[in-house]
Structure formats: structure tokens, C-alpha cells
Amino acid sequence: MRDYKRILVTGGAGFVGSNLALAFKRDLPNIAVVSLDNLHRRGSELSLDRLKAAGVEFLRGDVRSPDDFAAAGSFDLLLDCSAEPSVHAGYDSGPSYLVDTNLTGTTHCLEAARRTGADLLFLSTSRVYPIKRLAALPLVEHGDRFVIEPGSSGPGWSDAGITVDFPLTGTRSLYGATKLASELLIQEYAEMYGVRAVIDRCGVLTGPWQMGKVDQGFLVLWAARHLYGGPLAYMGFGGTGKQVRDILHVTDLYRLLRCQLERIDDVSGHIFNVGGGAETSVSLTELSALCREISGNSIDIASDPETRPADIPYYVTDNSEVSEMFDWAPEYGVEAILEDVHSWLVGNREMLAPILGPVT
């Protein structure tokens, strides 16, 4: 890996950013790691003590502000983990915070990287793919989940999942649009200014220290409600809970990023689909059964058949390209991820229950 001296992590007190900052500092103790975050999301303040104890510098700042990047000083690697991460953002309110954070923020990240000559790892999302195209996949019910009809395939998809060649024509939510637009900006900066950058279109990322909500972080929310109590519902697609996502432990993501940095000269400019893949996928109904087994608690789960505008019934990452290129595969399966999350919830109940438990 390049001899980096200082790493800046935007969104560095959030779930992904804080975990990555801590992992890089643990494994590369001689490198300075700085976490930049505006602490907008509830629960992100809980990362501050962990970052300080590990020797990660915290800088309260906002990617929407160029002055805050100036305050961060020079760096030679930027991990851009900052985002308004909800695909439902903007539907019930104005889009200003979403667009300013996800798109204007990317511009400021790129300008900072250009000025300092830094490399960039950008965490994009699977939600760049159009909603109607994903919803039109030929799905069939198989037990407690939806699956792509075995043996079927089309442009950018098969029963192994979705590849980066999946068509991009169509609408994808404002969240997805800001991330796709950010990808285009990054590619232009790479071409015009020589910024070395890798783009990872991530599926569902999860693990301890994620403050799960209905619209982002569903696995942690499900596990927390089975332990702390509170309402849950199967929403959309008939209210059966058969919608499927693949999940990736943040530790497995970190392992991949290290591999990508080892080959940054070769893979700069590449876009990769990154997720747990078919073997690490789960439906909500399957997740409920696993949560009952691990927690020992059974809770009532409501059924709401109405599908919200940005919801999709199925997304599984086809990991074949990234796995072959970097000799990488997820090490955490669904049950291992859930057990890790459950242990964290049990061990930090007093601190986490006010955030992840029922609203009182």
C-alpha cells in the first residue's frame, strides 16, 4: 500500500466512517487518522470516546463547508463516507440537506483531494440503479423470500445478483441521483486532474455501532427491537416480509478497501459492486426467525401491504468481479453478523436502548 501519512475520513463519526477510521488506526498506528463529522445523525456522538481512545483525531465539521476542509489540513488519502443515507430522504420534506450533503459535499471532497494530491475511496450505493428496473426483475417466491427466477438473466443481472452493467436509464430517488452524480464528478476529476479514485457501490452495510432505523440499518433495528422492544412491521409487497437484501459486515468492507489501496495504481477509475452476495442475503421474515432464535424473544410484527415509492423487493450484489480481482470474499455470514450485533446490543444496553429502543 502507498506510504500514506495522513488519512481524512468524512462522515468519520458515523457507523461506517468511525469503524473504518478505527480499523486503519489499529492496523497502521504510525499514520495520522482524522475523522470529520457534523454529528447530524443521532447516536454519532457515541463514537467520539472510541475515536479518542484509539488515537483518532476528531474534527467537528461539515462536508458542505469548504472552510471545514481547510481546517482539516493536508492529507494524502480521503475516505468519503459522508452522506444523507436514507433513500426516502426528500419525499416528505425539501431536498436541500440531501443535495447539499451528498452532491455539494462530494464536490468539496474532490476539491480538497485535488489541492492536496490525495487518493480517494468513495462509498457509493446500490441505489444508483433505477427503481422500476429493479422492481421489474422476474421474481418468484421461494419459502420465506423472493428470488430471481432460477436460470433467468438479462443486462447486468442474473440469479447471482446485480452487476455494474445493470442499466442506469430511469429514476432512482433523489438519494440515488446524488450518489450517481457524485460518481460522474469523480470520474471527471480523475480524468482532468489525475485524482486517483475508486468507487464502491455498496449494498447494505451493517455491524455494531450502527444506529439502525426503518429506512437505513434495518438489521440492527430488527435485532434491537427483539431485545429492547418496540414496533416492527413488514412494509410493502403484500406485507409478507419476503423482500430480500444482501448484507456486508463493515469489517469485510475494510478488508476490501485495504486490497483496493494495495492496487490503487491499477484500479483507479474503476467502479465496483460491493456487498454480501447471494450467500449473505436475508429476507425480513428470515431475519425475524433468526432474531427470535438469538434473542430468545418473540415479538408481534405488523403487516403493511402498501409499498412506498422508493422501495424495491429484491437486491443482491453479484460480487464476482470484485472477488476475482482482489481475491476477496465476505467472511461474515448472516448469522455471524447478527450474533456480533446482538452481543454489542447486550453489552451496551443502557447506552443504546434510548436510541434503538421504543420511543417513549
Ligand SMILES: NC(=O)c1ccc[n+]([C@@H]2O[C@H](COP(=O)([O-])OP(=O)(O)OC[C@H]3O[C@@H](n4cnc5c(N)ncnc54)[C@H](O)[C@@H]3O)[C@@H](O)[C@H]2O)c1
The other form holds:
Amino acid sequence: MRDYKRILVTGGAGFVGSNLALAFKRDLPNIAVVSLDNLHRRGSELSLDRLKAAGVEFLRGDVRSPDDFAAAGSFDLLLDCSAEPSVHAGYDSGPSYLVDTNLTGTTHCLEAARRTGADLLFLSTSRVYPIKRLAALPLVEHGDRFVIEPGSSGPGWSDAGITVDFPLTGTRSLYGATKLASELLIQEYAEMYGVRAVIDRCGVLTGPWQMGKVDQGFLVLWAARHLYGGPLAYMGFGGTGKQVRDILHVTDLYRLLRCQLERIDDVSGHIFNVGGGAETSVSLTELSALCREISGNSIDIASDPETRPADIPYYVTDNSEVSEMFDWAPEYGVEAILEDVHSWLVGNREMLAPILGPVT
Ligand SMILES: NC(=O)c1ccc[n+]([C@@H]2O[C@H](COP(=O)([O-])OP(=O)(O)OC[C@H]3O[C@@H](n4cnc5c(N)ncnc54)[C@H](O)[C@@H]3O)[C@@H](O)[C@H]2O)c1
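Go ahead and give the structure of the form predicted in complex with the ligand, now that the form predicted on its own is out.
Below: every chain and molecule of the assembly, starting with the one above.
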């Protein structure tokens, strides 16, 4: 890996950003790590003490403002983890915050990287794939979940999941559009200015310090509700909870990013599909059963059959390309992820219940 001296993590008090900042600082203690965040996400403020205790510098700043990048000084690696990360964002409130943060923010990241000669790791999303195309996959019910019809396949998909070759024609939500547009700009900066950049289209990421809410972070929300109480509902697709996602522990993401940085010269400008894969996937109904088991609590889960505009019944990453290229595989299975989240919720109840409990 290049001999980095100073890492800037935008969104560095958020779930992914704070965990990555702390992991880099732990493993490379001689490198300065700076977390820049405007604390827009409720609960991100809870990360400030742990960042400080680990020697990560916190800078309150906004990626919408180029001046705030100037205030961050020079750096040689930029982890872009700032975003409005909900696929449901913008529907009720209008697009401004979402587009300004997720797209204009990326242009400011790119300019800062170009100016300082920094490498860039960008966390894109599976939500770049069009909603109607994903919703049209041939699904069948198998126990408590949907699965892709065994043995079937098409462009960019098979019963092993979705690859980067999945077609991009169609609409994908404003969230997905800001991420796809960001990807295009990043590739142009890589080509035109030589900014070394890797783009990871991530499925669901999860783990401790995710401030799960109804529209983003379902595993933590589910686990928290089983411990702290509060409403839960199976929303959409008939309200039976059979929708499926693969999940990836943030520690496994960190391990992959370290591998990618080792080979950034070879893989700059590339786009990868990154996720837990079929073996680390779960439906909501299956998750409820696991939460009941681990918490010892059984809670009522409502059923709301109406499907919201950006909802999809199934997304599982085919992570074979990234696994083979980097000799990487997720180490955390579904149960291990849930156990880690559960321990965090139990150990920090007083601090977390006001954010993740029934009042939210
Ligand atoms: N969590 C997932 O399942 C997932 C999946 C795919 C991609 N991603 C991407 O990973 C990245 C990190 O997501 P996350 O799950 O940690 O979300 P998060 O909401 O926990 O963290 C994002 C952080 O960005 C900060 N932020 C928001 N607007 C900002 C602005 N204008 N200026 C500065 N900071 C701002 C928030 O306060 C928050 O701390 C995002 O780019 C997201 O799109 C996440």
C-alpha cells in the first residue's frame, strides 16, 4: 500500500465512516486520520467520543462546501462515506439536500483529491440498478423468503445474485441516480486527471454504530426493536416479510478496502459489486426469528402490504469477481453479524435507546 500520511474520511462520524476511520487508525497508528462530518444523521454525534479516544481528529464540516475541504488541509487518501444514504430520501422532502450532498459533495471530493493528489475510495450502492428491472427478476417463494428461480439467469444476474453487468437503463431513485452520476464523474477524473479511485457498489452494509431507522439500516432497527421496543412492520410485497437482502459486516468491508488499496494502481477506475453474497442473505421474516432467539423477546410485527415506490423484493450481490480478484470473502455470517449488533445494543442501552428505541 502507498505510504499514506493523512486520511480524510467524509461522513466520518457516520456508521461506515466512523468504523473505517477507527480501523485505519488502529491498524496504521502513525497515519493521521481526520473525520469530517456535519452530523446531519441523527446519532452520528455519538461517535465523537470514540473517535477522540482513538486519536481520530474530528472536523465539523459539510461536503457541500468546498471551503470545508480547504479547512481539512492536505491528505493523500480520501474515503468518501458522507451521504444521505436512504433510497427513500427526496420523495417527500424534495431533492436539494440529497443531490447537493451526494452529487455536488462528490464533485468537491474529486476536486480536493485532484488538488492534493489523493487516492479515492467511493462507496456506491446496489441502488444504481434500475428498480423496475430488479423488481422484474423471476422470484419464487421458498420457505420464508423469495429466491431467484433456481437455474435461471439473464444479463448481469443469475441465482447467485447481481453482477456489475446488470443493465443500467431505467430509473433507480434519486439516491441511486446521485450515486451513478458520481461514479461517472469519478471515472472521468481517474481517466483525465489520473486520480486513482476505486468504486464499490455495496449491497446492505451493517454492524455496530449503525443508527438504523425505518428507511435505512433494517438489521439494526430490527434488533433494536426486539430489545428496546417500538413498532415494526413488514412493508410491501403483500406484507409477509419475504423480501431478501444480502448483508456485509463493516469489518469485512474494511478488509476488502485494504486489499483494494494494495492494488490501487491495477484497479483504479474499476467498479465492483460488493456484498455479503447469497450465503449471507436474510429475509425479514427470517431476521425476526433470529432476533426473537437472540433477544428472548417476541414482539408484534405489523403487516403493511403496500409497496413503496423504491422498494425491491430481492437484492443479493454476486460477489464472485471481487472475491476472486482480491482473494477476499466475508468472514461474518448472518448470525455473527446479528450477535455483534445485539452485544452492542445490550452494552450501550442507555446511550442508544433514545436514538434507536420507541421514540424514533
Ligand atoms: N449502509 C449501507 O447499507 C450502505 C450501502 C451502500 C452504500 N452505502 C454508502 O456508504 C456511505 C456511508 O453510509 P452510512 O451507512 O455510513 O450512512 P450514515 O448516514 O451512517 O453516514 C453518513 C454520514 O454522512 C454525514 N453527512 C450527511 N450529509 C453530509 C454533508 N452534507 N456533509 C458532511 N457530512 C454529511 C452524516 O451526518 C453521517 O454521519 C454512503 O455513501 C452510503 O451511500 C451505504
